[in-house]
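A lone chain, given as structure tokens: the form predicted alone.
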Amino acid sequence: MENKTAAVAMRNITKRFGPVLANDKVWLDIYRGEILALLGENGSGKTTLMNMLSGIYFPDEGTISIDGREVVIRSPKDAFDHGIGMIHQHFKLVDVLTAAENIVLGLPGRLDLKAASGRIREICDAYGFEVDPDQKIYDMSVSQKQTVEIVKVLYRGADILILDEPTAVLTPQETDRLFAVLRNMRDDGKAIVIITHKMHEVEALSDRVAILRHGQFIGDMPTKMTNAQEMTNMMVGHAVTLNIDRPDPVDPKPRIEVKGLTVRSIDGILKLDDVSFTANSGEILGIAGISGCGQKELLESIAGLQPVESGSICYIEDDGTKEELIGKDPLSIQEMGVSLSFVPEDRLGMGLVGNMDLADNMMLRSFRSGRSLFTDRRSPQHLAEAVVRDLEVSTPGISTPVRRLSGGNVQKVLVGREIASAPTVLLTAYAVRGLDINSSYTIYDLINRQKASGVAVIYVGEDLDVLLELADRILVLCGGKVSGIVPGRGAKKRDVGLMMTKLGGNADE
């Protein structure tokens, strides 16, 4: 690469947010005809750095050069003018418009949808995308929406593409298709940067890796010259064990029994269709499925947060006594002695109050045990301090409002609080979403400790590799139905992926 002119050369890039130094004199080169994986822990400055390249932030210090010429990028429009496009983790599409309308939305000049559709099909044919220009966004799967976002930046002339966690909610088959397209784009001379926490994807896809730690550039190297362990050690700064422990369940007993559960959304859309399974104490039951297949509704139904059309959800005591949960509100479920802990998808929407500090958010879990809202704050403060210490939450202190923390640190606070409530059933949805590899393994260890203490853990995850290593059994949802239940040990990733996209498989209750 030394003899080539970098498509992008970032030099001494520094960015501060108040007292926080997000990027500290970072040097980074990006080349055409390669896929660069940008790695680092939560808060290491990866997304901030790419947000400056894509015009969302402006650096406090340093320069950016495109093809050897220094440029100034003050807005996403400036970035597009220099051929830079970023595909964010959360899509920016208008649901009621078609793919073609979203792709041309905001472009100057007269709108010619027929010509635009023709150009979109040319781009799709060139790289292997599958997009129907006339399809409405609300009719699309997550992977189709992501494809529209990628085609949108290509349509606008981008040849330097940044993808932030591009496989977060894709099945293995959808990930394979995305990787094939990205390789085609690389071979056509595009410069591609992916931000990801999934080491196996880095090894499978990237040509080169660049690593940030605490906002500083640590180094880069060809992917074939390194491995997952070495990359992780460089990110964290010390050796990290990459083996997820999976102790065998000890004396598992039925704890939650779901029979014929059927749930519709507020719009009348069928979200769960005749779902039946049993979750055992001292066991991790993994839930696999593409985004929107009913995972959220399943956990909310058990927690008393979701109206149920039909079916039964029973809590089973150690002596076999059953207590029906349907019809009880969440507080009643807690008051009957059933402690259901729920780590929701939307951390600040349902789990935490952004304007409250860490100690007050801990108190949300415990204030009912006091005689009034003006209860003893010492215990929540101690809990907040323990969570900050044990999960290495990056925060100025426990009096900091939660909304000021990064997404990964918010997630640590939420997971720590839920596990600290000493549940008998732990419902956890996407507990490590957005967390770096070191923090993720801390969470896996905490979940395994819950399992060892006899808790029934129902774990909804989006990384199949992790589910196959962590879970004792995996229930696969497809279109709101159970397409199979397989043992965690010995299950094949590709087989589970196929079960996620079509009904079939073996339910081995």
Contents of the next structure:
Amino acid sequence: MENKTAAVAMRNITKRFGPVLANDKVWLDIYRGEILALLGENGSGKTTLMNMLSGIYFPDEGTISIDGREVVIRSPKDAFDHGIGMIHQHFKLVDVLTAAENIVLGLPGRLDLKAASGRIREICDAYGFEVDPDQKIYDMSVSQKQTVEIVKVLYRGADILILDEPTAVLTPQETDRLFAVLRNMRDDGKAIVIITHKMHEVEALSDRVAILRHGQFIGDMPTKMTNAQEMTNMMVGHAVTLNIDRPDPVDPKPRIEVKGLTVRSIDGILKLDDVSFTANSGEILGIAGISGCGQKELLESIAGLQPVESGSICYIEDDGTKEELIGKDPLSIQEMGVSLSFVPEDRLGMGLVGNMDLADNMMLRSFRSGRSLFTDRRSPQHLAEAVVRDLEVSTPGISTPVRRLSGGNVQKVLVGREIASAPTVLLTAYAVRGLDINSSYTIYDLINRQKASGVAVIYVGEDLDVLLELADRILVLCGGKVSGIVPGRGAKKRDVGLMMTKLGGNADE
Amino acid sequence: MFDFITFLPRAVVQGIPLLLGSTGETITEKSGNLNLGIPGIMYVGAISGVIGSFFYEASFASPKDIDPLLGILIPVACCLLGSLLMGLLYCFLTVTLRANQNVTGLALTTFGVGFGNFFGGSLIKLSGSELPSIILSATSNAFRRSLPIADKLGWFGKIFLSYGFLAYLAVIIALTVAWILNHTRVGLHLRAVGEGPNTADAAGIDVGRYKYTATCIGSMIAGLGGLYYVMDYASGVWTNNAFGDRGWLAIALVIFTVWRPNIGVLASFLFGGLYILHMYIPSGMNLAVKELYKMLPYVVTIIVLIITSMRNKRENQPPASLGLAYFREER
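Which structure goes with the form predicted together with its partner chain, now that we have seen the form predicted alone?
What follows is the whole complex; the chain from before opens it.
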């Protein structure tokens, strides 16, 4: 491996965004026939670095060589010409166009979609993809869209592929399929770079890891020679414990009682079917399930955002009095003295307003309080400062629009605000999606602190490993039905995984 | 009895400026530029043509001596140049400087109408005419010349062959644009730029160039609409503010046709018909009723908007990035 020429050699790459130094004299080598995992915390400059390779950004300083020859990549087109293709975290596809139209987008020559479809099928057969060239993108699932993206770069003859957090939106099965394809392509002699936060994926897939911290290159090594602990320490810059605390629940009492909850979507599809459970105070109830199995509807029903067909949701006070939540809008649920803090799945869509700054986003929760005609601007500012300080949000200041922050920092702001409202019930969905390992642990810690102070936490998570370590009890949803409720301590990953795919989880053989 | 044989040709000549305006605006919007300056651009296109032909006619002792070919080419060239400059100004402000598209467009409309009225007024003074208008009948005759056989073919000739060349050109342009949008690579790229400039850029398409080109060509086509109005519809008579709200109707027509210029051909005639319907329906002397009839095109546009948003078909929605400036390194 050492005597090969690097397919890509990046030397002394520096990139600034105004005063922010995103990449600082980074060195990186990418080889053919190898899968390189690029690691780093949120905002450590991984995506920026790769964007310079794919021509989205232009480096302020430094050189890039392809196969030993120095090149200048001014635009995505230059990158294609050098065989570099990037699959972005946010897919670069036009929704109203078909797969084939998206794939040939930007290529020269006469438009011949029939010939293009033929070549697309060839590529699909060669690597085992399934793509219908005539299907519109808006009709596709996330993993189908991702497949189209991969076919798109292969169609252009790319042999250096960059994938930015490709598994963030995939189910475990889809992830396995993607990894098989990537290994196929590696064996075919392609150079592959994958950006991910999930340590077990790094260990399962990559041949070599390279680590960035605060825009600087820290080091690289063969994956076999290292382990998750060492990689994490290098990413964070100091030793981190990778164990999640799970203190025993203190004085659990029923807080939310759900009985026979049935919900239909606007299209009349059954989303939740006869769901019953109880969430206790001082306890974390984990919700597991393949995405789209009713997790979103369940949380939204409790928060009063989702019309319910039948069933009941009761809030139980400490003295045992019950209050029905169904039929109340979110505001009146708050006025009843029931405070539900809700971290929606789509953090910028429902949780925060991208163009407003941190302080104003804090105010979205508090603007009704106070008797004065004018809103109180000072306390949200203090809150914003506190959140920035406590959760180590990296931001130029509290008057920065939220959309300018990186994904992980946005998430911290949202969770910080929700927790600050001192809830008795905390609903979270995918609270650590897209967060690096350090920030994730900060969030787990915050959730545990809420649990210790007697909050009933309902935690919808996608990483089964984390759920098994964090939750006191795990409710498994399968196709909108409760597949089972198991205690978190001692639960086996395999069993829960089976329950996710089959009601009750009993293997039939 | 409702007289279709006279009504239809009137509806068509009413519709042609709208068709040109909406074809131009459709190309522009497909690139993601919401050009609300179209009314102003059509106005500038019209007055530029008038200026050109005014001085050309004035260079002859009697306007009747003008060369018909030059009499057409000069105003057309002036009109294209005037509306191209407006399109370039819009692009420079919104694409290069990334100014707000709505504000820029509205400013251009205000500017264009003022520009037209200023030069219109100046020419009227130059001509020393007693009426508040410029009359370019020689040029207009060249523009309005139809096939000689049209008169001999009865109702058929009247409905299909009685128009000046710009009317046929407008239909050809609309159909060509529709074909380019749906069947060529340029069209595919243009649609991608309007739907997702990030995506288009990452695919190696020069977003800025497509936005400039589409907007400028769109402006020139819209400008021809203004020229057609003066030279053909209004028989070469320029009067300040006579163009009315046709520019806005053209923008409404874009929505009505759900961004498809080929639908625009018939839709523009429908709009033209609705616009003049009040002259053919006995409404007495009540002016208010006439104004109500003139609202019809807008009413049907609103109905189409409601229907398309209710059916929620993705292909019938406006380009996704319409009205948004694009900057590659935006975070």
